[in-house]
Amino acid sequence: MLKNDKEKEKILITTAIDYANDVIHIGHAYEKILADSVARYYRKIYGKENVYFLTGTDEHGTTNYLAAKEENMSVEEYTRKISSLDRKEIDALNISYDRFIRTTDPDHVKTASNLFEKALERGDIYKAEYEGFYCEGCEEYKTLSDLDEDKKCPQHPNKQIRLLKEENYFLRWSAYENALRELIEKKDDFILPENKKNEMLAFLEQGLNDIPVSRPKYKVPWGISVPSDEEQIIYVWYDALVNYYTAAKQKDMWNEKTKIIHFVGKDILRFHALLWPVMLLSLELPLPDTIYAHGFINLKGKKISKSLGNVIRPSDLVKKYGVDAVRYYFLKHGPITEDVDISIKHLEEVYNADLANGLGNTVARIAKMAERSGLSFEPQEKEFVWQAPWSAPISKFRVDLALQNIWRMLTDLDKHINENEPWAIEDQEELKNVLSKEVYQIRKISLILEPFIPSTSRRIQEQFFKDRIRSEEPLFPKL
């Protein structure tokens, strides 16, 4: 068990869901990578069997109904396809997840009007009218200061901004206000980073407003529709936040003894942060303990985005670099804390600097020095210590940290391989004394590796878990 975790017997582990409005892209594909590291490194823990993983896509709403429409297709078939894509970017990027949750599954929309109609029985939805701005990019009711000087939507600005005026069910927010400031000043690491926490208790400082959670049908024709009322859908982000809930329930994962870890941008905060917890809250039900809230991925100084279209897809970078370049890049270099630009160039430098001449050079001098020797290195158990210091940073999902510490590891290898020089020893058993240290750290950091760069740990581990070691193929060619 984790320290401060001796309660919990389960992790679940989620990524927001995207909309199947276009096929993701690699800013998208980083909140799958990084949460997979961490769900790789927590299965270590507490056993593959208690540790749940979800991903999937959000396929309801005006965003994937006006898509669908643009390219002449059914919305049904249209999300299909799009859905069906997404996940074989995700795929191609090696991620370990346990359910890909559409939210047009049968089971999702069952669970989603339940809540809804809870709540709704419980008086803290109602209906009212709602007058208003909305942007149809991020699906989001919007205030002007959410708004820039022309009244565009900062993430969206090449979508016009919609005023409506239209009758919704409403939920309670603003009872949950002081409920939502207590939580979130007083549970550690509920919202994480600090910065990010920070921004929630300012935006909370302005005071909230009852949020309408549905449109009306004839505005919004795709969607799950309000309990005992067929001319209303549930609001999408409603519909979406449920998915966590409606994954983890058939599990039996949605429950105190569960440590429940959301992963999600930076730009969809408040919703996790603000909105999900009140809906929570509202059914008595119990609230995650982490909400980790990432930044973006910029090109050229630009967010990589759908609307701008400056997408990279994950799949691409994978033909040409191989998966574990990919992860490894994102992992290291990636938006763990704010915004990073991003460039082709800097992946080449960092997949020749760190693992051609780095990792991959350092595994090739250790193989070759213990095939020329001919001794034997027998293997010892595959039981390394995880929770040494070289993870700590995880504790706060700093992935990046924890890298730059095995790779500290590895530099501290090959200062160890070029004072003792044991190509220069002729007695065998100083060599062997040498070599079989060099060994095992090499399969000890092979070992580590595994939540990160999967492919080549295993690739490692069965050239080194051997008695006698072989020189093989380079683990990362020089570009």
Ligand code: MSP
Contents of the next structure:
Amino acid sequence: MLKNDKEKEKILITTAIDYANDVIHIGHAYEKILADSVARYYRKIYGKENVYFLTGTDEHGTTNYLAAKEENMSVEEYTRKISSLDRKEIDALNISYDRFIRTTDPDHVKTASNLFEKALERGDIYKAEYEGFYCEGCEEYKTLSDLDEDKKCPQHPNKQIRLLKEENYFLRWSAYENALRELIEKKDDFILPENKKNEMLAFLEQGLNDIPVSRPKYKVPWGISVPSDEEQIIYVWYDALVNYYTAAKQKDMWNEKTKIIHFVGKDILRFHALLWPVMLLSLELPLPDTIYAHGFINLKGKKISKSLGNVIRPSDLVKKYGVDAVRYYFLKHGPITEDVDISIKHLEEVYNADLANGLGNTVARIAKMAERSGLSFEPQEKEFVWQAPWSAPISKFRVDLALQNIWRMLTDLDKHINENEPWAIEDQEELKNVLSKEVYQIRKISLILEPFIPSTSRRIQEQFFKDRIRSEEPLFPKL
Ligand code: MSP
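Output the form predicted in complex with the ligand next; the form predicted alone has already been displayed.
Time for the whole complex; same chain goes first.
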């Protein structure tokens, strides 16, 4: 057994929940594909019933409220519409979530208000007046040093920064500074990749001030009310982060027996690594095991955004290239550690090289030779391949490196075919011996591909896990 792979009984895997101000694009979708492949992999190790994979939509707050207003729709109707379109997008990618949570779901609303109220009772949330610069894009107060020279948020230059003075409830963030530092420094794999850990420690170096965790209802009318003070709405991040707990608690999965892994983009690592643990510590609830922060997908060096008109929807790519080609491309070349620039040209090159030629060609060659031989190949056991050297990088969520290992296995297999020239072997016993090795290996590869490209894996399994193997249509027709 590989280190870290089964130190707990269960595993909870989450993605960030997407704002319902607009339908998700391929940037958001990357995170789903990444988390999905990890969830599918762990289901093989922990058993299906011990893995819970959560995704969904973040529907409260100003961002969503203003988007609905712009479309002249009620915010309830608008967020319902976007949430269901998001769900279609992720279904097109064959994402195997166990629950698609919406922060408007009644169980979540109840849980978020309960946790807020408990923290209030314990004294970790208190009421006071606040004055500060608020960015409605980030849904966060900014200090002057966070802003550009012209007092704009670098991430949302099109949005106005507002100077707000209001009564809010505050979270005693400052009281947890040392606990956070110790957590980040000492807990193995708490923040991955490793370099992101230093970023968070550097942020802590600046010192923490208590932060507002509510907004007055007359300013933010759309959200969950503070139960004991109907004039206040729970801050959208406090509300959104609780989604993980809402869903997991019901499945008895927010506890020490469960390994909890959050996948997030680098822009929201701070909320997950510094705010969420404090919310949990203040309620004496278990902490997540890992927060994995991936980079950003850019297009031709530019941020993906509606205003730049360069948005690509996952379902459009799937229609054109097939779901597994899209999954493979992003898993192999996505921003797992750093930002990446992607392009349709690159996707097509990778499709032809790795899928049409690489995998597709090797599968077709072996099927053809096995069929021609007229020999019978008794199927092997399907169980043994999950914890092997190829999968070692997954313990640190490096699915890109795991795929690299699998493609190396494919190259070795091709080499085996070329060196042994099965087409030239006349002796039946020798032919059976050589081909069996190749059939065995392609069966093994088909199994380990399942978490990453499940439909293709199943197609190869159906073709190869039988005595008589036949040639079939190409898996990935050349573009
Ligand atoms: N609603 C919050 C998250 C709350 S989680 C409790 C939010 N939503 S978002 O819609 O703006 O982003 C959702 C996720 O998509 C985030 O992890 C974000 O980093 C990721 N991405 C958004 N654009 C992206 C790219 N261009 N590339 C990769 N990931 C990107 O933040």
